[in-house]
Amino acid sequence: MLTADINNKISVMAPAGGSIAATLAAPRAAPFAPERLALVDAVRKAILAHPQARSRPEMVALAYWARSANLARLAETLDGHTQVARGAVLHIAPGNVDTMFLYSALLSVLAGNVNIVRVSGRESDALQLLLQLLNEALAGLPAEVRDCLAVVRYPAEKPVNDALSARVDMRVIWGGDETVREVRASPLPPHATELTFPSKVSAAVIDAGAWAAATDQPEQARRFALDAITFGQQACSSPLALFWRGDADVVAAAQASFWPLVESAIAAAGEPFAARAAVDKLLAEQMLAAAGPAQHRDTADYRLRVTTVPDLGRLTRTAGDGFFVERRIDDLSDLAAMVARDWQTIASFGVSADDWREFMTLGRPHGIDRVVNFGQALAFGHVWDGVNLLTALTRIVAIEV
């Protein structure tokens, strides 16, 4: 039992009369058994209930993750072993990406776990909303299966992390270098493991020849912007840097027609921009320009902007809603240098899958995890980080007889 002193430190957000103790007390149950599926497509139902809801992209997407169709997918990917529940699992989830803690709840909810998710005490209307149709979600549901699930908040604070660490048998923590340094100050059981998703950046690559052919220009210039600037630009798996392959004068030409493309999504994307994000992208600049060789690209006002750097080295997070740095490449090859072990995601348009798996074959980067479309950098999927999540999530039981 948790002391009186840390309960009162904890508020359980869902569902409505939820309590710890109840969570760690609910049955395990097997991967995708039918009620746990019955919960997921309870929380699908509530996202696509509510017309707001329905307006938010990255909500619509949440929802269509949890589809039946490819919830049977997910659950193929178990055919073949005999894979149980780990138990209680503790997430710890991010403060930037507001869909991101309901995903790591129903993927554990559907391996059969029971879960205390941590929220962010950083509040917004998106996660507020997200609250309010979980709980309209688990209200439906049988007191057994509702309590697989506690969202929770509580301070930031040791001893909290502590309690709950000792009495779980897995631990996931998502979000900056320096919450898993602060998480993982808490002791977890010696039979537990743990999962760790640290601070990530990601970039682009357009084969600037493709580009000049490709006949869905503006569509794939939107897409793009979506992945950029849905949540502010600080998804770890949101584009903070754009490589063109090619020769000088084809990606120049394509730069020309791709940039001003990008700058029409992002107006018609109507999405919040604060005058702080003006200031952090002129500081980006000037910072960038004193470190070396830049050229400023013109645009018409500060929801974009984009550097030019040659000799770009080391990617790193310099502001965001819409800053990028560009440089030239002539050869994929030419990227392994500058990748480094938190480099998450490209988002690639025009350069084949064979050239990809070349590269990551002959180059041997330590990071890149994942290779996608336009339009897929935030597309959540049971691989992350490469790590096959449900796999991480479950138990393998060798029965040998």
The other form holds:
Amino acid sequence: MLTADINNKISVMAPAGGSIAATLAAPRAAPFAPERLALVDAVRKAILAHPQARSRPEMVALAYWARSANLARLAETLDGHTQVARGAVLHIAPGNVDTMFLYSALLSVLAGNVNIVRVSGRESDALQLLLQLLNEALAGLPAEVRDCLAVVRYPAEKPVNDALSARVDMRVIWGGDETVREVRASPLPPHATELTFPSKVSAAVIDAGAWAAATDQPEQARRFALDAITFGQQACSSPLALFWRGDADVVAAAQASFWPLVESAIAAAGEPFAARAAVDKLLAEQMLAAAGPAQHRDTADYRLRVTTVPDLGRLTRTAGDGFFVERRIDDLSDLAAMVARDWQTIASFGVSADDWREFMTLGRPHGIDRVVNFGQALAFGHVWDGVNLLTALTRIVAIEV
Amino acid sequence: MSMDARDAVLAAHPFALDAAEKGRLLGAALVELTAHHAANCPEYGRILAAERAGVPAGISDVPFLPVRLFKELALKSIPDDQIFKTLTSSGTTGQVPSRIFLDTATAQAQSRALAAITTNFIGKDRRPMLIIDHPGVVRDRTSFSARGAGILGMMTYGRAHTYALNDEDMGLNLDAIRAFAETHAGKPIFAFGFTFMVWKYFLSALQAADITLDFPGSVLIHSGGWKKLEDEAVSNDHFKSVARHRAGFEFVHNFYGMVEQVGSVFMECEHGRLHAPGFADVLVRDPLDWRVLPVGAEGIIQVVSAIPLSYPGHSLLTEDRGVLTGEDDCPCGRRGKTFRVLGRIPAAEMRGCSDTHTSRAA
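To complete the pair, please output the form predicted together with the partner chain; the form predicted alone was given just before.
Full complex below, order starting with the chain above.
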């Protein structure tokens, strides 16, 4: 087992009285076993019973995802094979997209694994609340069920990563390129597998003609704004850039009606305003201007800033909290040269699924893992970054007799 | 390109211009500089074009660059063969330093401005000078750190330069200090150093060794920021009191400045206020929309200066929060705006999916 030295560095945040040893020794289960469904349902109920959690859209979304009808649909996706749990899984959770660690952990609970989940050492209200709710939910379950999940904190030190990695059958690393590099320095047993979710960037595409014809412009602008600013625009899935498809005059008219609606939506969302973010936006827009042709859109204040870059060729994360670059394109194919491997989500408005399929087939871009409607950029799905997590968290037994 | 207004404001007494005169003279100088940099620094020209900036209507209308831009870009308004020296910010470990390119004209304007301000506080006579640092900091004259450049700049205003610290371990060079004290016993001296160095390696070391020096009527000038001292809960008042009792420094003046705007030295007067000299100014802005804030309102500090000719640093947005305390009304009699620095803009809350496990972030 773990040495006392390593054990002393690890704090178990949930369940109360839990330990790494208890979790590693806890029974595995069949995928979607009743006791595992009961655990997820207890978490769902704890969220919905808490007024503070109910007021946070990302937690409501988690509870909604965990409803039984959705889980039943998930279970059906496993049909056709004999699938069993992988065993013990170490999850390195992302930092402050707080709910993400629970999606990752709960999917693995449903898959039948036992799970050690390392959460960020940084305190946040949302994480505190989630841990509290998780503890409440787990407290009502039998010990052998409860112990299939241990949420822990430990200093980001290689010896701890080494010790835990050596004892698992699978490792799931969220949290960007540096985290992946750092955790990968700790070897896994030869049979173990690994999923990594490195740094990603995302964008939005609007068909200007479709925008002009839309009857629900304010609602669409609101969804776009929430996709962008819910996690300060720092979530991998939040759009950083907006590409307008259409002729120049149609695009100009669409931009003129779109951005004021986004500005109102951001103001209505009432996120706290940070001076640091304002300086970052000023820096980012001046960097763009210094590099080549650029125009800054007039906005009421620095909660929203938009820079038009006619020859935008690369998408990088600069400022957040309401900072966008935009460019007009004639056709989706104009994107092909720009799309890099780290492009994840496209929030799309007015571009048909067929257009996207054709683009992915003919343009063969290196990146883009998902294309979603406005309002769905942050919605977690069990297919993420091109991987079916549920399938990956189980193994297929080929019975061919 | 005519720089008449710049010449005039640089020639004026540093603390004699009232608000109206300064608005006219410095405003005109900044208009000249804005046009000069737009014409000679392509990046700056594009930055102004993207903001659709016209001719500035006054000091507060001059576009400003965040100081961090000088870490990201090598901005200059002179051809490479006119670079006289390049300053780099010391910065935090691991960060990219700012690079500031000076030609001879800018360097000369900087030293004249520094002279005008410094002599206003320590008088025209050169005093024996105790440099509170180690000699190595200025030894390599081809690569100037901000600290080395600052010390070299100040050495002009003293004589019989003596370094108070050892090269090897930054320990007190007691032999040198004692010899200096004996030679100049009872005379007012001039001491200079960087705030954190003065505190940690000089005043704290004197305290630890229970040594008391006596330089009656002496002046200590120090700069470099309070962040590290705030972490150790050392206030300006406490700093001054230890400097007085331990080293006999009767007059202690902190100043605010940054390598990105050479020559903008905002010196603290005997009433504890930082003073903008005539050729420079300080504005406090609301980060929400960058409007200028009145006396008493906290915001982000912007500094402007007539000095930077070789690089577009005549109007900069700092990384510091501050508040104006008055204009043309300080009891010390110096004209111009006074202000206080309230510390760095706090770091943004990390909310992304990225890099939360690494030892750096955790």
